[in-house]
Structures are given as C-alpha cells and as structure tokens.
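Shown here is one chain on its own, the form predicted on its own, set out as structure tokens.
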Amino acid sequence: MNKLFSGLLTIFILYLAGCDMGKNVYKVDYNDSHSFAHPKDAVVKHLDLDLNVDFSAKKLSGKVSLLFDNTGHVSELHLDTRDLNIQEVTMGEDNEPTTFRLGDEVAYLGQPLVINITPTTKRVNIRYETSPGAAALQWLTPEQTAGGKQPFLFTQSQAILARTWIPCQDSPGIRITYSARIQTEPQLMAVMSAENPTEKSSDGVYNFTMKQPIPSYLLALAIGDLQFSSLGERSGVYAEPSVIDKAAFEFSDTEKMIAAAEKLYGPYRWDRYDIIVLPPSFPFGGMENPRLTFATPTILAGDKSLVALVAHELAHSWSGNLVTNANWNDFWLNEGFTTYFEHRIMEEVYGVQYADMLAVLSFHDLQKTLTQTGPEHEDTHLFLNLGGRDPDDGMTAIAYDKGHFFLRTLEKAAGREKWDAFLRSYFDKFAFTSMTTEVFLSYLKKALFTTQTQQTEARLDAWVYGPGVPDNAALSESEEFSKVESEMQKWLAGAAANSITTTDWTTHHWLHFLRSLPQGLSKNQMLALDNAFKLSKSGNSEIMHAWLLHVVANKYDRGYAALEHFLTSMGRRKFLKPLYTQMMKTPGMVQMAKLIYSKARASYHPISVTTIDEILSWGI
C-alpha cells in the first residue's frame, strides 16, 4: 500500500467514523456554573452595540440589542452582568416597554439581569453603562502609551469578562454574531474582532460586523492612536506610530504562520488574521480575539524570536475560535490543543530543531507548575472542578503545557499521519460548535483509538482525570539544549564566563541556560555573566524575566534597577506573578516589592492587580 493510498484511506476511514456518529451526537453542555443565563429556555444568537466612548468619564454607554431563540415557554430571560448601570430595557422593534430586575451579587460572577419577556418576544433592547472600574476595560493616559500624546483603551474578556462591559449570556458555550457601532474622538481609531477598519474615520464614528458566530469571551474593542501595516494578502498589523515598524518587521512570517497552519489543519475560516500590539500595561502575551489577535510589546524582539506566541495565538483559529470550551473545566481543550498546534506551526516554518526546544521548555513550565501545585493535586488534571472559583484559576501551565503532551503522546501512539487526519476532521466536524472533554474522548475512541487495547496503552483516563503526568508522555529532547548544558557545566567548572561559546544563541538557548544555572550563585558569579552578557540590559523580556530572577534569588544588588524598570514598565501576568513571588519569599526584599508595586499598581491592569494583590496581601 502505497503513502498516498494509505493517507486516503485514513482520512476517508474518520470521514465515515464522522458520519456514524451522526448529526446530532453531540449536544451543548449549556450547564456552566460561572453563567446566570438560563440557555436551554432562551439562547442568545446575535448582539448589536451602540456605544460612546467616555474617556474622561471612563466609561461607554449606550444600547445593546440582543437577538435570541425563544422557546416560548418561559417569561424571562437571564443574562450576566457585573457591575453595569442598567438604566432602561424594551422588547422588540418597536421598542415595547418591560420590566427588568438585578439579582444578588455573587463573587465573581457579578448579578443576574432578568428580564421579563413574553412567549413570542425575540430581541430585547437594554441601555446601559459600564463602572470606571470594570474589569475588563483598561484606560489608559496618554502617559502610559507608547507615543504619550493620545489616551487608549482596550478590553480582556476571558474569562468571565465580557459582562462588565456588555449584558450578554457570558458563556463559552454559547455562540453569537455581532454588529456595532462605537463613536470615540476623531483622533483616535476603533478596531474589534470583526471586520475593521485601515484608516482612522474623520468623524470617530466606526462600524462593525463579526459574521462567524463566536463565544462571549471573544468580544474585543480597543481604540487608540493606532496606524496599518500590511503584512500580506491577508494580514496586518495595528500599533502606535512610534511602534508600528518594528511590529511590522517582528510579525514578518505572519503569512507564512498561516499557510502552514492550513497545510495541517484545514481552510482558515476567519477571512482576516490581523495582529494589533498593545500598550504594555496588556496582562497576557496575546488573546485569540477573531480576526485581530491582541498582543504584547514585550515580544517584540527585534529579532523575531518570540513569534511562538503568534503561532500560538494563530492556532486558536482552529482550537479555541472554532471549536470552544463548552465551559470553563474544559479549558485544555482550548490550550493544549492551541500549544500543540503552535509547536507544529513552529516546526514546519522553522524547522524541527527549533520546535524541540519549545517542547522542552514547555515541559520545564509543566514540571514547575507540578511542583508548585503539587503532583497530586486535582488542579493537576486536565479536566477540572472550577465551581465556586474564578475561571481564571484554571488558566495554568496544565491546560497548555500538560494538555500539550498529551496530544504529543496521542500523535506519537496513533503515528502522525493519522494523527493529522484525525485533527483535520475533528476541526471540520465541529467547526464553530462547542465541545465537552467527554464527547472529545468520544470522538476519539470512535474515529481513531477504536480498540480497548489502543485506549488502555494511551492511558487517555489518566492523563485526562488523573493528576500528575503518566508515564508514558512522549517528551522531547534537543541536541541545541545539550550543547548549552555543556557550556555552563565548563562555567561552572572555572572557565571565564566570556569564554562561553553563545554563537547563534536564540532566545530559546539562553532561557535553557538560565534556568538551568544553579539556585545560589555567588555574587561574583552573577557579575561575570552581566559584564559578559549585559543580561541587566537585555531587550529581550523573555531573557530579562529569567535572569531577572536569579537577581532576586541571589540578592545581586547590581540588577535593581533593571528589576524595578521592568516591573513599572509593563503589566504581563506571566512575568510580574513569579518575579513578585520570589521577591515576596527572599528574606530582605519583601519591603521593595511593595514600594515598586506602590509605584507600579495603577498601571497594571485588572487581572494582574487581583493576581498581584494577593501575592503581596496588598492592602490587608
């Protein structure tokens, strides 16, 4: 049997595994814990927005008409908010007068907006407002953007986000289209995920439309001094000004991301895949918005070598965008899918060599989160319990790192090839739905690990219910690493540290390194590798972040300044939470972490105010 044949075979063999299951196997999971929305009674299917921007007041108002399925049996409808004034709702076209009332508020998930409708009533019109403290809406002064002239403003809506700036059913496993219609300052441009713009409008006025049904969490709005630049057929990039060049530069293989990604998995169904790089205060290294990814300054390197997280953030057009977390204990599905994703894009652009190093860094953050968690804590699962808890708590190296090996550990029992086929109809067949962890496994078993023996030795209950790691996770290794283990042992042995041979180190090289060097080096051994290196003055944040570190750990005096530069100059979470927990638990550095903080707290976002509040106990 030859190779094509037997590629034809396969695909058509879980084509038909995708028939027999049948048009109506899978059922949303409409039961979310963290949602007040009563979904089976009333779905929600299209929203549209009219908002002003309210900079000086920080806040938008305006109306929000929701479009929905009503089964005609019940005379309410529920929807999440937090935080919202809600000032007035009609029913239908004609805007027919209705009543509303805001249930009890409920820790973390905000007040129930009910209002009462009747059997035939399928839109409600609501207006409203959003706090100056939403926690999804950041506002920045002019002072806090990269060109220091204009004010900005963008939104985080995952988790459980979306309802502080919008009434809507705030549920992943719920999907919706949208309109709307944002009126800001003439200065300033309006982009979404939706269809946008390339030009500021002269009047401030911008309109919208997302034609691909998408869950709440995926609603995104920034506005700011931004320009475009093209990166090809189907790409861009928006930034200040002051930046939009090197963005423009660093995002440079966009185009080639996006061809190798559809070479793996199927047709990009989103027309658009464009990239707008936020102030730094942004509290993640990117979100999967639709048709514009959100991303973070910080991985603009100068030498592209930070462009995993546009893999990544692209590969959610397939896991994530298209096929959702039903609700948020299913959340690997969206990351560990989307990390491995990302490592094969990786891979097919920039080789195999590359993309071992990226699965051995991935399993150093898995086997750290492991421990800090502990290797039998439930946390540790892939599925989990988030009720009574913010879904936020959920979002760690174990839905991607952990979810990641698993699906490495699938590929490398069922072969590639068919692995590849299977991903392939799995994105087809449930293309823009939501899926459950059990109707995954389902799906599996049935398409493509079909034997009791094939799903006992994958060990699919264990790595999935169970804590820890199992024993049979395909790892990797890299010839790259072990010559970076190399140079550091002879360091570490006497040789100076400029006789270290870094020729051609990436930025995956030098995170091997320093996270391999010894917990307690000397303060003569931290400034032969500053003086060597300029590791105090690194451009790179992944590098700063990781040395910076060792400069907390070692107490290394001379790194200070780099270290409070670095933490009152932008807001992502993943850098500030460990650098902070390591100042908090290093005797003498308590009080400094919380004078920079002092410094820093108003220019962080939300979500890394909360994490970081609680790390520092800040105000108790």
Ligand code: BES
The other form holds:
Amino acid sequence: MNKLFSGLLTIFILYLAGCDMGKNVYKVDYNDSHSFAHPKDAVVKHLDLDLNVDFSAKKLSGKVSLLFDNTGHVSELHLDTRDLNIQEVTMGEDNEPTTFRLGDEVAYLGQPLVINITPTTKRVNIRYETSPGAAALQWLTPEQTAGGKQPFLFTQSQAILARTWIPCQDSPGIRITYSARIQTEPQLMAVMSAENPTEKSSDGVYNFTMKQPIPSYLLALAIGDLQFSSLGERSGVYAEPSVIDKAAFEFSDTEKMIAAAEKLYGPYRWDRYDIIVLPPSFPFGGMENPRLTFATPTILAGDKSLVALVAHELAHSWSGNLVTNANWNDFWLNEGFTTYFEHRIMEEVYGVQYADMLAVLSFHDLQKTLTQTGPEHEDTHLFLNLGGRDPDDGMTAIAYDKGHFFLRTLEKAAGREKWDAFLRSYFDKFAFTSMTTEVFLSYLKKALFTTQTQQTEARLDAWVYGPGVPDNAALSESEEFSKVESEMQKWLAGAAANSITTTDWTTHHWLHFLRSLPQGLSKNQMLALDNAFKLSKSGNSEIMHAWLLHVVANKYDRGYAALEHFLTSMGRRKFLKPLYTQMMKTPGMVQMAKLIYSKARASYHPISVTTIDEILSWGI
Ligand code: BES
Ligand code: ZN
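Output block for the form predicted together with this ligand, input the form predicted on its own:
The complete assembly is shown below, putting the previous chain first.
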C-alpha cells in the first residue's frame, strides 16, 4: 500500500515537472544593475510616442505616454533617462498634473526619472526633448550620406541607449508594445522597428505600430531619403536611391534564409523581415531591430560574400528578439545562440564547406580574444559580471564565438536531431519572454541532458562559469582552408606570389590567408602580395581590413593612402578599433593615427567615438 502510494506520488511529481507547474520551475530573476527601473513594483507594458524631428537643432521633441501595470500599488514610477530634457509630466487619460524628480547622474546609466503617481494610476504622459549629443542618435549632414542632398538620422539603442531618446524602463527583461507618430520633413521617409511604409508620405508624418512585445533596446528609428525594393513575399530592402539596386542584389537570398531558419527552429513570428542599409558611419555591422535589420553598407561587396551578417541578424529574430537575455550579463544567450544559428542558416543555404570556413574563422576570433584578454580572465566566462561597467564591454568574441562553440559542443554531444528538437522547443516554450543563463541551464538539464553523466561530460559549468575554452570543445576543420594554408606555405618558402593557386578563392579563403600570415612581413613580401593580388585596392571591406592590419604592423607605406581612405570613409567600430589599436602599438604610427582621427572623428558615431577616444587617449 505504502509502496503503491509512493509510486503514485513519484508519478505525480514527474507529471508536475513535465508540465512545469505553470512556469514556476523556470523562475527568471530580472534584477538588472544597468537600469533604475523597479519592475517588481510597476512594469511598463506599452508606449505611445509622438515625436517631431528637428534636423537643424539635432533634436527629437514631443511626448511619450507609458501604460503600465502598477502591480505593487506604488506611488512612484521609476524610469531610465540619460541626457533628456524632461519638460512636463502628467497622469492618466485626462492629463492630471503631477510632479517628478531626476536623480543623480551615474556614469553610463544616466539619471532615474521618478514620477509621483497614485496606486491606481495606469498611464503617465511625458513631454520631453533629446539633447544634440544623445548617444543613441546620429544626425548626419547631407554630405555624410550616399546621395549628398538630404540629411539622415538613425538610432542605435542597444545596449542601454534607448534612454537617451525615450524615457523608459530600459532593461532587456521588460517587454513593451508600441505605437509612434513621427513628424519629419516631407522629402524624407521614416522607418522603425515596427510595421513600415514603403512610400514617402506627402506631409512627412508617419504612423507606426509594433504589436509584438519587445525589449527597449530594440526600439529603433531611421529617417532619410529612402527607397524600398521588394525581395520577395515577406522581405525587402530600404536604402538611399543610389544604393538600392546594389543592396537588392546583395540581399537577394534573404527569402531562402528565412525559409532555412524556419525549417530549423520554427515559425518567423514578426510578419515581415526587411533590411535597411544605413550610411557608412553606422557603428555596427548589423543590428537586429525587429522587422527591420539595420545594416552597414560595408557588407555590399558586390558578390554576396558578406551576407552571413544577414543570416546573423535574421537569426536574432529567434535568439534575442523572441527569447531575450534578461540581463546584459547573459549577453551570450543572445549572441552565442545567434552566431550558432547564423552558421546553421549558412550551412542550409550555401552548404557545409561554407559553414566550415565560417566556423574556423570564428575559432580564430575566439583565440585572438583569449590571448588579448588573458585565458584565465573573468571576462572570458560566458556568464559575465558587468555590474558597474558599461554593458558594451561584454561585446567581445567570448559571447559570440565561445558561446557558439559551447552550443556546437552540446550539439555534438546530443546528436543533431535531438539538439535541433530541443532548440526548437526552447524557442517555442520561451517565445516573447526573457531568459537567464541559470534558467537556460536548468531547462537544458530537464529537456536534453537528463542524466548526471551527460551533464558532467558536457562540462556545462566549466563552459559557462569558467575561463577559456574547455577541452571538450567541438572544434572545426575546413578542407578549403587546408588548401589555403599549403599555398601560403609555398609562398613563405619562396615561391612567387602570382604562382600560388588562388583562382577559386572566395572572400573567406582570402580572410583565412590574411589572418594566418605571420607577423613581421618584409617590405618586399608586402609588395609582392600587393602587386599580385591588388590588396590595397580591394573593394571588399573585410579583406581590406585584414590587409590593412598588416599594412600598419609592417609599416608598408604604399598602403597608407588606402588606410587613410578606409578610416575616413566608414565608421564601423569592428574595423576602426583593431586598426587604431594596431597603430598605437606600432612605433612611428601614433602620429598618423592621431592625424587621421582628427579628420575622421566628427563623422564617426558617438559609440565609435567613445571607443576610439579611449584607445588614443583623446582629449586627455
Ligand atoms: N546585436 C548586435 C550588435 C550590438 C551588440 C550592438 C551589443 C550593441 C551592443 C548585432 O547582432 C551584431 O552582433 N552585429 C555584429 C555582426 C555580426 C555578423 C557578428 C556587428 O555589428 O559586427
Ligand atoms: Zn548579434
């Protein structure tokens, strides 16, 4: 009898575990040291934005109305702001007057805006304007655009910059829907991370709705002389008129990528997937703003060879935008998963050889970062400790490439079929919610690695809470790259540069070649490569960047014009940072770094300026 009872009890407990007892088993702790919000007291659910765009004053001004759940029946609402001018705050549908205060300024975080409310208040209305130096906004003069005739504005809210253009609860663990009315000049088109127009309006007014709940770092706006070109049923591209055809050609495989992604990990839940090509000062390669990826023009290589970036930003529609890191310490849940997923999409669309090359390049990036950071350093843990720091510090190859190799390792241990089913269930189960590292691990243990042996063998804790790369890593090999290495050896052993076989090389072969070259090439060796392969004239930004690192390190003066041109014609931080760093490390190149930077600085985005100022000790 007793036995029967305990047997039934066990079955009952297992049943409860199976249905997760509601969702309580996976309790996400939303504590976020990078936000002043108190979401446990009152949590914002929806924003209504109404903004006027003033290009000459470099200001957005208007109103935001925030709808929130006052679950704690509190009498204060705490929001994040930075460099905002708060003009007036009212409560409720009828704009009842109330008072507010701005707290002390904290580095990176800005100031808390504390609004006095009543326990039944559901809405606050804030009249405000941004400051010309708002870190999320880049205001471009016509000269800084492709067309040269109209100004351009774009936002970049990740990681904690949304608060520099909208007072909000700026934490990735909090999700909101939004509507927006944007008033700009009639010759410009406005687009957002929302349902978008495909034509200019006659009066410069645009209305947007975003019905899927998103974290604040995905709030986005771009305004310029834009044109739309359809890529297929669900996708299209926005760009300035002189760039639109090139962009439409480059991204013509987008529908295939969406289909591949859905086949792998379930439905695309954002209706449309469009891409906007921004002017060259955009500080990132891409930004996964929902429904509308923001992209740098430096991926328009003319041969589609840099479209892994599209696969990456598209993959964020699952990892990141659907299941979101709850905290910036969990950043690898966004970027590691996305890098892994990006490679799987590339494998589906372009084959396994291509994906193998990407994986080897990813491992190189990881090793480089480990060497630079120190293999035992805390910052090489997947789970980060960014308290008191700028969350931007977490944007390293650790989150991306160590995260990617961790998931490859799990895939190998589980077998692809089981692993894919697991990942698909993860996206389904946690869609439109936030995720912590801890909850991910507990779900992994419940749904995939159920035995103690499996868990120990996977070395989960070593990967997540330890430094470096554990020795069970599922490494990658590329036959194509082995060929590149043997050609490189021939050349290093004295064969003429134009005698080595490079005819079938793609951008990735070249990248591997350039990244694997030894340090310290002679002037003659640099000349031989340049003459044979016209590297200083490359039209491919990734190849140019890899080549210029050698130009700087070896002080190859015939490449200086290309170096200066590259650094003054785009502002992508991933390219700027290593080049300026290398110049500062190379005796005799410091002056040149400062000279080029003094010319380029005004055209770089505030995000890149912050980084490069530090490298050059600018203004100190
Ligand atoms: N979400 C990131 C960009 C980002 C991260 C901006 C953290 C601000 C803070 C985006 O998805 C990304 O990873 N972009 C990469 C391209 C990608 C192919 C590795 C970039 O911009 O280089
Ligand atoms: Zn990413």
